[in-house]
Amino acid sequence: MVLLVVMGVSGSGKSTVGSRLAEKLGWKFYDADDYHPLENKKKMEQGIPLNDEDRIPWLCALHDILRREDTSRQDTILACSALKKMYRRVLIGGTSAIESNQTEQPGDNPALKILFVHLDGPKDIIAGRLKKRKGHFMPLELLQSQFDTLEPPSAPENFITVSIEKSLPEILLQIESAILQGEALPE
C-alpha cells in the first residue's frame, strides 16, 4: 500500500503528472486544490500569497483524507504544493505534527508512511506554464512567493525528486520504477 504526494510550486505539473500516474496505476488521486478554503482561493485570485495560518487547517484535512485511505488500504495519490517541511510533516502526522513539531506520534495513530515526489525546475518553465494556464485561481504573479517559501526535501524525509523538464511519459516512468522498486519507500 504507497501513499504518494507529488509536490511542487504551482505551475510544476503537480496535477496532471498525480492525475495521469493514478489512472495508469488503478489508483485514487486528489488534487489538493479542490479542498482550499474559498477564504484561501479568494486571498491567492487577489495576488495575496498564503501564509502558515492559511494553509495549516488545510494540510490537516488533506492529512485526514490520506489518513482515511491508509486505514481501507487504498494506494493513494495527492497533488500538493507541500512547499515547507513544516507542511510536509503535518501530512504525515496531523495536529499532533504541528504542537510537537515531529512526525513521531504514539499509540493509535502512527505518522503515515508518505513518499513525497518533488517536481523540480526551473523557474522560466514554470512560469511559461502558468501564463497559458487558464481559470485557474493562482496567478503567475505568486509565481516568485512559491519558491520562496520552497524547502525542497531533504534527508531523513522519504522523497524522490523528478525533473520538469523530462517528457511526461518519462517522469511516469521514474516516479512508477520508484515505486515499483521499493527504493525510495518507507519501511
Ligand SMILES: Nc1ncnc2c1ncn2[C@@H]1O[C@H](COP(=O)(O)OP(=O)(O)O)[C@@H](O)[C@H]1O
Given for the second form:
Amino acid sequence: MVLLVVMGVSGSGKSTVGSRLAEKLGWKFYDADDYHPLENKKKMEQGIPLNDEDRIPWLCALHDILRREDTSRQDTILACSALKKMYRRVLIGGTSAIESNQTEQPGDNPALKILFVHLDGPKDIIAGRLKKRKGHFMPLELLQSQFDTLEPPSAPENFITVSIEKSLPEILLQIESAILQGEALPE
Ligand SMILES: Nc1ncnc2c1ncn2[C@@H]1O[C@H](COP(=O)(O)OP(=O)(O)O)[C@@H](O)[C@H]1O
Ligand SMILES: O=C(O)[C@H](O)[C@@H](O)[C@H](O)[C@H](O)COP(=O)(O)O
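Having seen the form predicted alone, could you give me the form predicted in complex with the ligand?
In what comes next, the whole complex appears, and the chain from above leads the way.
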C-alpha cells in the first residue's frame, strides 16, 4: 500500500502529474487545493502569500485524509505544495508532529509512511506554464514567495526528485519505477 504526495511550488505540475498517475494506476487522488478554506483562497487571490498559521490546519486536515486511507489500505496520491520540511512532518504525523517536533510516535498513531515526489524545475519554465494556465486562483506574482518558502526535501526524508523539464509520460514512468523499486516503503 502506497501513500504518495506530489509536492512542489505552484505551477510545478502537481495536479496534472498526481491526477494522471492516479488514473493510470487506478489509485485514489486528492488535490490539496480543494481543501483550502475560503480565507486562504481569498488571500492567495489577493496576491498575499499564506503563512504557517494559514497552512497548519489545512495540512492537519490533509493528514487526517491520508490517515483514513492508510487505515483502509487504499493506495492514494495527494497533490500538495508541502513546501517546508515542517509541513511534510505534519502530513506524516498530524498535530503530534507540531507538539513533539517528531514524526515517530509510539502507540496506535504511528507516523504515516509517505513517499514525497518533488517536482523540481527552474522558475522561468514554471512562470511560463502559469502564464498559460487559465481559470486558477493562484496569481503569478506569488511564485517568488513559493520559491522563497520552499525547503527541498533532503535525507533522511523519504523522497525522490523529478525534473519538470521531462515530458509527462517520462515523469509518470520515473515515479512508477521508484514505487516498484520500493522507495515508497522505507522500512
Ligand atoms: N511535464 C510537463 N510538461 C509540460 N507542461 C506541464 C507539465 N506538467 C504540468 N504542465 C502544465 O503546467 C501547468 C501547471 O500545472 P499544474 O498541474 O496546474 O501545477 P500545480 O498543480 O503544481 O500548480 C498546467 O497548465 C499543466 O498542463
Ligand atoms: O501552500 C501554499 O502556498 C499553497 O498551497 C500553494 O502552494 C498552492 O500551490 C496553491 O494551492 C495554489 O495552487 P497551485 O499549486 O495549483 O498553483
